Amino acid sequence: MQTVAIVGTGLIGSSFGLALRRAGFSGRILGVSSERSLQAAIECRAIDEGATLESAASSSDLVYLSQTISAIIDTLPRLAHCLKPGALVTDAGSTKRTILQAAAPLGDAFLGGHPMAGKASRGASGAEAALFDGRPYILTPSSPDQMNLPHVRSFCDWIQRAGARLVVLTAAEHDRLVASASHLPQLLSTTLASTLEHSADPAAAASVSGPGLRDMTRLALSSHDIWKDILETNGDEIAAALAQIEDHLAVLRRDLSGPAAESSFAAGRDFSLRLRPGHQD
């Protein structure tokens, strides 16, 4: 792999750009994105230089498409005529089942992909070399076979040497998984401070908040022109995600000082341990 093409230089792309530097890419990466994006990102060193997609695209070795899942859908049919022979284009898109489709006429030149990794600040000035380390980095081929292939294995080599642990899914597999475990924390994060600045007196619940609330609606800093695109293309299984908290809800309502909340604790408490394995009390 000699040159790379980052389509979409925010923290994504650019972290991605900082990660491939620091595991030992030097060859050249090229960015495609606006011009304040463009600017930014080679002030941090993540890309060398812009250019337009269609130059890109024919010059690289690896397309990596980093922006809102509109625009992946939008740009995967540009890349059809100007791909350049033999080259591998993947994403980071936060669905997959509607960006496969799209990236359909590709065939195997196109290989699906999610890292798990972000931060509360967006733009390339918050992009970072380590962002994936450790992270889960979803892959969704097209098929099982896809994962044989050089480019595919190439690709996943520079995954692993970033940082990141690789998880191979299909794109129905992950956007179930993902509603669960990624989408549904952000609408509930969303939700509970919405409903305290609806409530009669927010200034006063933040006055008499504890780290723990702070901690519970970091996410609904998020803005809703990032998760749009997001609640449009997994809405099926983000609804099957919410009916499930709110059956479990309503139990809980019905039976607060009783078993059901007593059950509720010890099966939060032991979820919490996975996602924290050295933990000890």
Second form
Protein chains: 2
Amino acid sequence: MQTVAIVGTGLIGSSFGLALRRAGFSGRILGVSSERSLQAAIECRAIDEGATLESAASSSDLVYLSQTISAIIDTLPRLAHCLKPGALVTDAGSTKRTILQAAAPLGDAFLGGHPMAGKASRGASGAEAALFDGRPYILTPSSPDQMNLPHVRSFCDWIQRAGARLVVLTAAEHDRLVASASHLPQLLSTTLASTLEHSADPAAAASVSGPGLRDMTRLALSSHDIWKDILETNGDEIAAALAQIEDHLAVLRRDLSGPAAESSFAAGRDFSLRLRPGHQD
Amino acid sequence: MQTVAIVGTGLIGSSFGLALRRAGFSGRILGVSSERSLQAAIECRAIDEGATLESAASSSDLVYLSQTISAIIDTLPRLAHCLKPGALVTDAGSTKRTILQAAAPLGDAFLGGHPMAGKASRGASGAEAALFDGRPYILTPSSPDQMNLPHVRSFCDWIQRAGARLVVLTAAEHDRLVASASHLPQLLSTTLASTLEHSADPAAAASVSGPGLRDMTRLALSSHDIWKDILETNGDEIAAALAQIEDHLAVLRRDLSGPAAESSFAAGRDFSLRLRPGHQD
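Let me have the form predicted together with a further copy of the same chain next, following on from the form predicted alone.
Full assembly next; the chain just shown is listed first.
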């Protein structure tokens, strides 16, 4: 791998560039983005220089699409005609079925990806070489065999050297799992916060709040323009996850002093502990 | 104020003792609790010595009830006959209407309270003098006039010297507000986590999770034995808050790609920013 093109040099793309450098990548890193975003990525040393999509794609061994989902879907067909032979295209989009459909013409040259990493700040200025450290990095090959291809194995090596933990899923498995584990938490945070904002006295609710409410409304800082594409491309799985939560809340509401509450607390604690190995009271 | 009795020397009670000391209180602090809990509170210097409820109440100027709600309700009638004249009884229970009813025989000698502070760990071993720093401390007088009584004013002074921010509400206002701002976040966290625990593959959901899910399931670590009393004594307000969230989730679910989602994100972000003054993207 001599040359890498990062298309979309925001937080994830720029962090990927920095993580590659930290992992020992000494080749060229090209950026494809707006002028302002390229400038920020050059300043933080995430990329070496800017380029057009076509010139970057025709000279790169890896094309890393870290744009919004809809921009990735727009970019994919433009790559079919300018890709360097043997190159790999991958993406960092938060849903995978729609993107894999759009990438079908690229065949084995495309590997779906989703690094489960991020932070509240956006843009290259927040980029960190350590962003992927210990985080799951989901890959969604179009077939199990794709994982054995040389350019895919080389990419997997770099991802692991960048500190991430590889998880291989089908696109459908991915979309179902993140609907529950990522999209649902976001929508619960947003709905909790918007319900409080529309309550009789949101300032009073804020004034008596503790660290619990603060935790529970951190995700609600996210803006709709980031989530629009996710809600559109994973609507069926998200709606199913929401319907299930509505059911469980209704069961709990009707039995607040009974066994439903007790078993919900027990199971909830069990799951919470899965995310906190070694937790002690 | 010469002598203080802390009844229930767990996290809150012991932190109150430490906060009083840090604020300059040089009188005696008695503890009323189990032998083991008293030992831990003495070791961390939250109290000077243990005592029975009757002897502590008859010699103290302030009786601070930091037990569970049901234990507070059991303790209140026992105080009526042994309280030192002019003493104030206050509590740190998480709901207020039921406790105020139980305290009615004490008249102006009782002032309801609820420090909006806490942490995941329980017991005196986690106690901190700084636990109340900058946190809201809600007081729920039985009448507005009660706030002007000398023993109440003295207590308010100590609370503020302990670093807390006083908020005065009626018991009904308190219970409605905390149903939304505290009990609802807890039940959403618990229900999210229990739903994931009961999903097809909870280990997979945990393995692809990011910091967002971790935040959203921290409250789910709480055990039912702490929440049982809250759910029982604030069930009506909690049920109303849950029903509202269910409605809002259903509206969102039916319009994931439409204006409902967009306005929910905008209002949610506005509320989240109320808890983060000075936040910048």
